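Coming up is one lone chain in C-alpha cells, specifically the form predicted alone.
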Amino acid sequence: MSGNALQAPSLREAYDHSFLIGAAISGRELMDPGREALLLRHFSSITAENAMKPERILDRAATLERGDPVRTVQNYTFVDRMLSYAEAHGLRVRFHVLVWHNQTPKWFFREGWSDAPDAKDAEPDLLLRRQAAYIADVMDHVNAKYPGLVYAWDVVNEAIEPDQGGENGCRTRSEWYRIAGPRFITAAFREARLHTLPGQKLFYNDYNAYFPQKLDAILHTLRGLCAEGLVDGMGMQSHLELNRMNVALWEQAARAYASLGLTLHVTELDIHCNRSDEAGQKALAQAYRDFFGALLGLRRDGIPLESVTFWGLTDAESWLTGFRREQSWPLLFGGDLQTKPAFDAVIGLPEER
C-alpha cells in the first residue's frame, strides 16, 4: 500500500548497516521542497545524472582562446553547485563520469579542437594526453575544493561491448577506441590513480554487466587493471527489466567481480515496469524484494557491496519513459511523493534477514 514518502520509515536508515543508498539527481529536484525532503530522508549518496559528464564541464570557447593543443578549460558551475549541496547536507558523492564515449563533445577528439564536420582526428598520443590532462584537472579541482566528499570515481564508463568485435571486447563505436584503441582504458586509470585521495575508490562502470559474454570481456579488462593496482571497484549499472531480469545470473556475476578483490557498487538501478495497475506494481515489488534479498545475501557472505544507487528519485524523474518510448514506473517512489509496494517490499528486509 502507498503512503506519504516524507513520513515513511527512512530507506537510508534501514540499510545503514548494509550499504549506502543513493539516487541519481539532475539538480532540478533540489528546487522542489517535497523532492528535496524525500532525497534527504531516504538517501545517503548522490550521483549527478548529467552535470558531471564531460559535455557539461568542457568549455570549447575558453579552450580555443587558451590555445593549448592538450589542455582544455573547464566550467565547474554545475559540478560545484551539486557538490556544495552534498557537502552542506551530509551526502556522499559518486562522481560520474570521467571517460565515456557518449556525452563527450566531438571537438575534444579533433585537431585544433575543431567542430567542423570534416575535421581531422587528433593523433592517438595527443588524444591520450588530452585525456590525462582532463582527468587530472577535474580530480584536482574536486579534491582540492571538496576533499573527501567524493568516495567513488567512475573513471571509465561503458567501454566494453563484445558484440561489436573490438579488441579485448571493446566497444568499437567509440571515438576513444577508434582513435586510440583499447589502451585508453588503462591510460585513464593510470592517470586517475595519481590524483586519488585516501578513501576514494576508482571504478569501471557498465550496463548488462551480468550477461555472460560481456561479463567475460569485462573480467579480462579488470584483471589487467587489477594487476597494476589501478582499479578498486566494479560498478554494475543494473538497468533491469521486470520480465527479463535474472537475479541468480546477476548474483553469479557479482561474485565473479568480487573474486578479483574488487568492491561492488550497484550504480544505476531501476526495473522497467510498463504497468501502473495493482498487478504490475505488485510484480515490481516482488522483483525488488528478490533483488534486495540477493544483495543482502551477498553482504552476509562477506562480499564487499558498498553502495546501491537508484537511477532517479521518483518515477516522474526516471529516464526510462523517454528512453524506451513507453511509460515506465520503475522506482520505489511515485511522482506524487507516495511510497509504492516496491518500497514496502524492501524497507523491512534488513530486519527480516
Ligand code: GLA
Second form
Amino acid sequence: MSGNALQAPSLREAYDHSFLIGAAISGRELMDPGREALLLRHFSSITAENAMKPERILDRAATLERGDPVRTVQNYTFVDRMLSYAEAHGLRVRFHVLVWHNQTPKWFFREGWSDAPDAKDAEPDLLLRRQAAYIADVMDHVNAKYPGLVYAWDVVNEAIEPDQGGENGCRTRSEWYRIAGPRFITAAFREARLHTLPGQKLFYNDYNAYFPQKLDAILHTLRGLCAEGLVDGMGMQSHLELNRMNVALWEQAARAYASLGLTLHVTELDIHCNRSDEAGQKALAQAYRDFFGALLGLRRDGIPLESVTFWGLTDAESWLTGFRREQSWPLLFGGDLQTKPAFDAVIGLPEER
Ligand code: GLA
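Cool, the form predicted alone is there; where's the form predicted together with this ligand?
Below: every chain and molecule of the assembly, starting with the one above.
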C-alpha cells in the first residue's frame, strides 16, 4: 500500500528510542516544499551528498593567489547553507567527508597546486602537511560557526580495498596512498582528533564493509587507530543489492566492529532493486524488514548503533538512477512523495519487537 508520505507516521519518531534516521541530500530538495516537508517529518539527521566533499570546498584560484605551499583556501558557501538549515530545523549532521581518493581535485596532490597533466607530485611530507591543514581548517570553521551541530565526522572514506594488493590492505588506486603510503590514514585521524569537540565522533567509512576479506583488512587498520584512541566509530555504507545482500553476514561484521569498542553508523543505505512492479517492491519491502530487524536486534543486544542514513530522500533523487543511470527503486519513498511497501515494512517494527 502506498500513502501520502507527508501524512504517514514519522519514521524518525518511530525509531526515536533506537537510532537517528538520516538522509543524504544535495540541497535541491530544500527548494521543493513537498520534499522539504518529507525531510523534516521523517528524518533527524542529514549528510551532504556532495556539498561537503573536498572538490566542492577547495578553491584553486584563491589557493594559488594565497601562494602558500601547504594551506588551501576554502569556499564554505554550500557547506554553510546546509549547516545553517540544519541548525534552524533541529537536524543533526554527519560531516562527509574529509579525506577520500575520489572527489578531491588532482591539483591538491601536485607541486605548486598545478593542474597540468605532467605536474610533479607533491612530496609525501608536503602532502601530509596539506592534509593536516585542510582537516584543521574545515573542522575549525564548522566547529566555530556551528558548535555541536556535527555529531560525526567521516575522517577517511574508502581507503581499504584488499583486492588491490596494497600494504595493510590499502587501496592502491588512490593519490593518498600512491604518494604517502598507508600512513596517511593515521595522520588524518591524529589531526582530526586535535580539532574534535566533546560529543563529536570520528569515523572510518567504507562500502562492502561486511565482505569477509574487506572486513578483516578494515579491522586491522581500526585496531591500530583504536590503540591510539584516534577513532570512535565505523561507518558501514551499506549500498546493498536486493539479489545479493546477506543480512546475517552484515550483522556479524557489525558485531565485529562493535567488539573493538566502536560506535556504529549505517551511513549510505540503499537496496538496489531494479523492479518497480508490485512483486519487485514487495521483495524490497521484505529485504528492508529483515535488515531493520537485524538493526533493532543489535540495539537490543546493547550494540551502540547510533544512526542509520539513507542515501537519498526518495527514489527520484537516488544516485543509482542519477549518477549510475540504473533502473532502480531502492528507497522507502517514491519520487511522487508516496510511501512505498518498504516504508510500511519498517515503520511498525520498533513497536512489534
Ligand atoms: C560513495 C561515497 C558517497 C557517494 C556514493 C555514491 O559511497 O562515500 O559520498 O559518492 O559513493 O553516490
